[in-house]
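Single chain ahead, by itself, as structure tokens, in the form predicted alone.
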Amino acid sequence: MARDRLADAKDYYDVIVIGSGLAGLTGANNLAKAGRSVLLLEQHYNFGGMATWFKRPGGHIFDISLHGFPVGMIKSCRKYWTREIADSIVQLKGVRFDNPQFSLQTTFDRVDFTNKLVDHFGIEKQTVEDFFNASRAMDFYDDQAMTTRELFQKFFPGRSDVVRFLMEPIAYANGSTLDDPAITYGIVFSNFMSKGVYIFQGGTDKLIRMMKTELKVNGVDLRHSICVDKICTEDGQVTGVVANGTKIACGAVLSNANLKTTIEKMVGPEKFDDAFIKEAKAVRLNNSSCQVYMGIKKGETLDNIGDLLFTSVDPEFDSTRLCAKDVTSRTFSMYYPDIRPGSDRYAIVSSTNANWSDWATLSEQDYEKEKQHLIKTTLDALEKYIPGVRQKIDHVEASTPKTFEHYTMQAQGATFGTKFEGLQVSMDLPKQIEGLFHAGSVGIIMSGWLGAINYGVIVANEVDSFMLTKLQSQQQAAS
């Protein structure tokens, strides 16, 4: 059954793409585009990654992972897929917050986020615009060396209310904390200060089937269901696949599997230089995911209370406490039937980062128990917002960081790939072994799925000039 599922493939493409997140899609279509012969190949049966949904029973559709993600997206999808699904993005303007600190709404972008600091925090105007500056003005090449913590400590000392409204959704979004580099919060944090949050109208089930659509137009080989075992390099270059026993060869290799995965199992150490290997097992895997996803009978509706619903119990943003077991923050993401036109249907998602730790030792038993715990803590919580929530719902489930691990295979359920340090790794494994390229999950370039669709491209344009010099080389020594 799994040979099936190549036994119509080629036995030689220009590249093959492991892997079909945001990143992988995107680098596909674009190799594709430039009369590359690309396969690309997914090991769960539903493309798209960490983008992707799951149905349920009485007409439930949930949506993966915390929506939201800057415009910069709609000038992506038009540039590097089509106007069709760039004309899809709306914008979300009620962005909310409810801890013990502040209570308020705002439309998530630069001109009201400066007047809620002027005005709700008291901060002077020009110190918030000197911080929106200095963060706008940051990129990869500069000074790594300051935290984010130092950066808030520059521009508002002793204002935990102002770090708090700063850094919650930035930490949800890509998984950051304030001992990271200044840089990983900055980009991101400019990106969605630009004009605010968005999202994929019609539910990424409509976002991903557009993808598929243009990625067959375009001639790209599109697998699911096939695992690949083994990146093959013979010399230090790139020679093939081997993926559900069948191998295939190819000119290059565009993984958009998890960094250390692709480096550690599906090349293996020993293909590596002693140093390089050294600072690939340097790189911290980033933090997981819990989800509770609450499905509302048929014919019942729900007020409106806002978008995107970011709500503590604890005294101050900590990011350790964000991710620990004994939840008391979470976002709630409200979906409301116009974001599936034609829908009258209601949904709920609530993300908490977590710790793998914390839930990958626990026993079959234990691991249930602590999954309805998670369960009734989160319709406890979001009772405060819509008082008898319970009897409106009919469907609710709960995944945890080994959920992730399950269906993505991402080491330890990493739902955000590695730490910053990654960047450079990934960056340098065409330096290693020729032809093998990298755009997952990696720190700084990941800011949710405008990063991964800008990072597939950036990588897709070294693919591709590396497959133009290995052709001209190649008719070189033929004459």
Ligand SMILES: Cc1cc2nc3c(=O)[nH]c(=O)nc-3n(C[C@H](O)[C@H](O)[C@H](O)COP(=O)(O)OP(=O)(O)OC[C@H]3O[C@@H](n4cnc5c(N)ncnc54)[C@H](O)[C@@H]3O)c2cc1C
The other form holds:
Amino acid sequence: MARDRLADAKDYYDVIVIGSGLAGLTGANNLAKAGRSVLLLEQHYNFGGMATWFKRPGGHIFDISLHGFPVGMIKSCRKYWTREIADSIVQLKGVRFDNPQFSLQTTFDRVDFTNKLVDHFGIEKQTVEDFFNASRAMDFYDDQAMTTRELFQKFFPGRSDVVRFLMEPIAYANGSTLDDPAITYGIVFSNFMSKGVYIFQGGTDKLIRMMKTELKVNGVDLRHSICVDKICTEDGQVTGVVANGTKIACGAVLSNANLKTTIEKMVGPEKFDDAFIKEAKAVRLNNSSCQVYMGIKKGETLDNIGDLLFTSVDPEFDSTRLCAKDVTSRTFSMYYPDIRPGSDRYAIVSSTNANWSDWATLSEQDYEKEKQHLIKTTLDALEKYIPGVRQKIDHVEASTPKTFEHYTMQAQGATFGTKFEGLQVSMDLPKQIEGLFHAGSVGIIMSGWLGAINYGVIVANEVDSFMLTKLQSQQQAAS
Amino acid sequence: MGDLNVKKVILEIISIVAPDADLSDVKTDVRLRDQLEMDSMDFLDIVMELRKRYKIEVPKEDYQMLASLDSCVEYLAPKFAALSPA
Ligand SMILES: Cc1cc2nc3c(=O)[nH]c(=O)nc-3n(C[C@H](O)[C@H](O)[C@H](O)COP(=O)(O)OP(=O)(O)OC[C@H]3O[C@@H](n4cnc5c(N)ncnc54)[C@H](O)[C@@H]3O)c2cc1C
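So that was the form predicted alone. Now I'd like the form predicted together with the ligand, please.
Okay, now the whole complex, with that chain kicking things off.
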């Protein structure tokens, strides 16, 4: 029998955080720093959720979701984590596009994008400025009726090449499509455009190790390999959670598990208003991903062909095609040795957006076959950029939406949580059940590493405020 | 706490939540985000610091009261006054 990992847990915590994705970790850290007693429970043996990595024999190490994030991560890591973590963030300068419409390299910031749009695509400078300013000005409270498609139509009518240039990277970064609200595009695009794409030097393993250290310093009780089965409520208030058959009491729960799972499975739909449940059920999940991990033999090297390659053989950008099982668009993330200073190893990860439905129902045999097909076609596509690459690779494997669901328990392996409407449902949770909060990828804008970290802080503030009021009223009642 | 002290407390908190901001010449009647490159997360941090240090609660609908130093003082002075033992 597995040892009881909860044996020495306390009977009560101010806050129990369910899940150690970046939103859960950051929320837990924030609440501990605010003086709350915090227990964090993670079902996997590693912390980090989708911010994760894995090792393979032969000295290979692969990062799952370390492809790039906006500059805002530096500030957020410094404020909500440590200066050391913030100081490990470095810029990726070589972002390449290669598709039937254009082939170019950019530093992926406003200055260079403006130059490309003017010089390469022949757009009026003023139009480009107006577009950037319109995107920059968007915020959550704006009109949500306009879609990204309409935004592009307004500034660049008939220019499917420009649409592709502006949209393809963001579709990979947050799973949004041309039919999502324009603000989901504008906010994320502007975050990137402010200063380019950044990455964590040292790899995801180092980041999570540093975060764990900091959480311990701040007194968070961290437990892995513990799945929370139930969130207990009484008279519309959270009272605790059940994990491993043990109930632990708490003042508030911050769930970093999937939003829909939290509501429908962990709390139970009967505990909410009908209208709220209807809204929660209607929340659409975002797409999932497939990846192919390619490890380069020890001693082999790769020329620098750029850091991020957005490649496609589709004639035009097409949100549906981007998720299709017969893949035509891929992002190659190139990991040169400097990603982990001191190492001399190279790795390549190919990422594509994918639909849960294409993979979930395959027989075991077909599933294996499709994975092998994905690997083969990926290597074929990569040959164009690195001739003879097969000879340099000594480890290759693939992951699918099922893999992501298995490891993170995200419903349908959703890479970026929910579509836009999920944010409102997430924020309304405490109005339904006192002391119940959710932080984690929702609403497109609150996803990705930066979105998850910032949303973790935003919700931690709500939890902390709730706990202050709760403890004050308990004190008053006692005196 | 007098107005002057409230202002000092706010500036001290800003120096922590926005360490890069130059606070030597902050105009009291101009919106902070217009002179200091502060974003909405920074204002949230001010709210959290006020709660942590002084147990002062700023509800969401009052966040706009933290826009400038003058409005901060106007809004927070009574809250600080309520803290001091009578
Ligand atoms: C292939 C891929 C590539 C990506 N690339 C990038 C990128 O380049 N840049 C970027 O910014 N973002 C990227 N992302 C997105 C980013 O990784 C996620 O948006 C972010 O990490 C999500 O954090 P989260 O806190 O919302 O939740 P998650 O990471 O989903 O974490 C939730 C955690 O909760 C745990 N959990 C769930 N249920 C329970 C339970 N009942 N009991 C206990 N624990 C539970 C899970 O095990 C998990 O650890 C990528 C994602 C994927 C999948």
